[in-house]
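Encoded as structure tokens, the following chain is the form predicted on its own, with no partner shown.
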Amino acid sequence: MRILVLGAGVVGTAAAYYLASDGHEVTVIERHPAAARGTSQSNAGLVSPGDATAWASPAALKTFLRALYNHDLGIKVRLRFDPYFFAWSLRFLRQCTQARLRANTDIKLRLALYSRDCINAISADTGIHYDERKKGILYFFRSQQSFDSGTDNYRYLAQHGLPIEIVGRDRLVELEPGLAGAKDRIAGGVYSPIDQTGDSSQFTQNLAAYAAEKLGVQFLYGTSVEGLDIEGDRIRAVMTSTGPVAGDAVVISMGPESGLLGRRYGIDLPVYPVKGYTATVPLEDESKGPTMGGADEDQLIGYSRLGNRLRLASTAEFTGFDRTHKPSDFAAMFRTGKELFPGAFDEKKAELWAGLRPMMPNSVPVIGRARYSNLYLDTGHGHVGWTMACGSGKFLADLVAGRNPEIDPQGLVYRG
């Protein structure tokens, strides 16, 4: 088949790789001038099954409501007239039960563990590199109270297949010498040894180059999707800024824009953009930086070591499709970074970025056929899109080929 993939982020590029590996003729349509220039351009750099806990929970309900009036939280909600946001919020609130939290987390964890293996298999099979480090990730807490209560979710993940070690501050610093200067600020944490880190932008660009050269995937960069040409129950072509592109099947992997396109054609796809901020800064003294990835659970800031660079990431802001940022948006991030790794970097040299994560109300991506007989979805991966992208691509390719996916599809296959 000739398959059109809409979007050359890490999700769409991974899908294109697996579909082309199955022998399909694949064309990727991307509005940016290169791969990974949108959502996949920057994130915390964490490939983190340890972060598989779904956002929607009884605790998140309280945080979500507080964010309506307290803009100092890591989660920020800017009230504005947006009927789509209110509809999304109602769906989110319906997921904020203990039963839904566990069900959604189970699905995310299975996909995240599977996807981590897929990322490593792609790297081994293609030889591509992306400043990867396979040393694990530390999730730590500053107070004894947050440490005691915060480990519950990780214990649940451990019961369902994630290896973890709950560590005190001495063991934590033994694992991560870079945190020695902040030892007294940390009560303890959770070490997930199978988690890893890497630059999603490098991965996506290198995989796109490999797919084009070795698998014949055609990338139409600088080409915007304007609509779908539909006849009966099939899509005949994708209408683009450079004209129609015909295909036998279409995959929507357009990040936060997926919902906008889907709604035009009656597809129930409640993807909403959640804005995140990152700063990437060269390490002035590499010995003072981290050796692995981590997350400050009290400050809601993640970080990773990417070669000789430090990546900091923070904030989940509901502000529509606004991608702008200003220096003050990064103040808390730099303050925390300096507390954790004093003397490691000069914030004046940082590359600042803000982008949108495509979030589903239940934190679970949507994969599978949607409404039309030859239309597929692979989108809605939210804050752990880098972690779940490759597993989603393999899962989608299995569905297109009529194979039974290697992981349990219940709850993951799109049924809208």
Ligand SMILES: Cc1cc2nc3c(=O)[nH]c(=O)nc-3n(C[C@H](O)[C@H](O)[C@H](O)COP(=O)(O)OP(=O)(O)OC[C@H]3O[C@@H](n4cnc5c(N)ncnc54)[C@H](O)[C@@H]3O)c2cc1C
The other form holds:
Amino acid sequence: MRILVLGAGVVGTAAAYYLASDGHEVTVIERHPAAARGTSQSNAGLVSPGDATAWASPAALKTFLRALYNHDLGIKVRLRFDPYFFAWSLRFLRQCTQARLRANTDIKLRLALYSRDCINAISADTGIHYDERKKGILYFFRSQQSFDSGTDNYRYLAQHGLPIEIVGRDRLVELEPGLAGAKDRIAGGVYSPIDQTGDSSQFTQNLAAYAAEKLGVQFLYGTSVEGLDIEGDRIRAVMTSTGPVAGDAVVISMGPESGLLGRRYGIDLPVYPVKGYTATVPLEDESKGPTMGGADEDQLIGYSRLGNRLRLASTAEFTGFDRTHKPSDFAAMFRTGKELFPGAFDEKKAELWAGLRPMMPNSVPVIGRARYSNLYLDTGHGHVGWTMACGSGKFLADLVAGRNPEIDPQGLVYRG
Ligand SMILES: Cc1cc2nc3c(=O)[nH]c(=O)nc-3n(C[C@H](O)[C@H](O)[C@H](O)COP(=O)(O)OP(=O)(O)OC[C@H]3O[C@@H](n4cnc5c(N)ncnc54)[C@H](O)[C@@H]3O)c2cc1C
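Starting from the form predicted on its own shown above, please give the structure in the form predicted together with this ligand.
Expanding to the full complex; the earlier chain stays at the top.
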């Protein structure tokens, strides 16, 4: 089959890789001049089944409502007239029950664990490197109170297949000597030894190059998707800035923009952009930086060690499709980064970035056939798209091939 994949982020590129590996003739249509120039360009770098807990929860309900009037939280909601945002918010709020939290987390954990195996298999099969580190991730808490309450979600993940170790501050610093300077600020944490880290931009670009060279995938860079040419129950072609491109099947993997395209064609695809910020700084003194990934659960900051660089990431901001940033957006991130790793970096050398998480109200990505007989979705991966991209691509390729998927598909197949 000739398959058109819309979007060359980590999700679309992984899907293209698996579809081409199955022998399909794959064309990827991407508006930017290269792969991974959207959200996949930068993130906290965490390949983290340990972060599979869905965002919508009874606690998030309170934070979300507080964020409407308190703009100093890690979660920021800028109220604006956007009916789509209100519709998304209502659906998000409906997911904020304990039962939905558990159900959504189950699905995400299953996909995240599977996807981690898929990333490692791709890397072994293709020889791709991406500043990867396979030393685990530490999720830690500042106060005893947040440590006690925060470990609940991790215990739940542990009951469902994620090996973890609950660690006090001595053990934590033994595992991560880079946190020695911040030991007194930390009450304890959770160590997830099978979590890993890596640069999603390098991974995506290297995978795109491999797919083009070895599997014949054609990348139409600098080409914007403008619409779909539909006849009956089929997509006949994708309308682009350089003219129509015909195909036998189409996969929408346009990250935060997926929902904009979907809703023009009556597809229930409530992907909303949730903005976040990253800073990437060279480590001045590598011995003072982290040796593995981590997340400060009270300050809502994730970080990873990418070669000799430190990547910091934070904030969830509901502000539409605005990708701009200003120096003050990074102030809290640098403050926390310096508290955790004193003397490790000079913030003046940081590369600053802002991007949009493609977020579903339930935090569960949508994968599968949608509305038209030859239209597929692989999108909405939200806060853990780097973690779940490869497993999603493999699952999608299995669906397209009509094969039994390797992963239990319950809750994963799109039913919109
Ligand atoms: C601050 C921050 C921290 C994060 N941390 C982590 C983390 O630690 N671990 C993790 O797993 N995930 C993390 N994420 C989430 C993760 O980065 C995303 O879920 C993932 O990158 C989404 O990939 P994608 O391919 O769906 O979207 P994208 O990377 O945005 O790819 C979509 C592509 O579609 C293209 N496109 C869109 N519209 C059109 C059009 N009209 N025509 C042609 N092309 C189009 C875009 O240009 C883009 O290249 C983080 C995100 C943020 C913002």
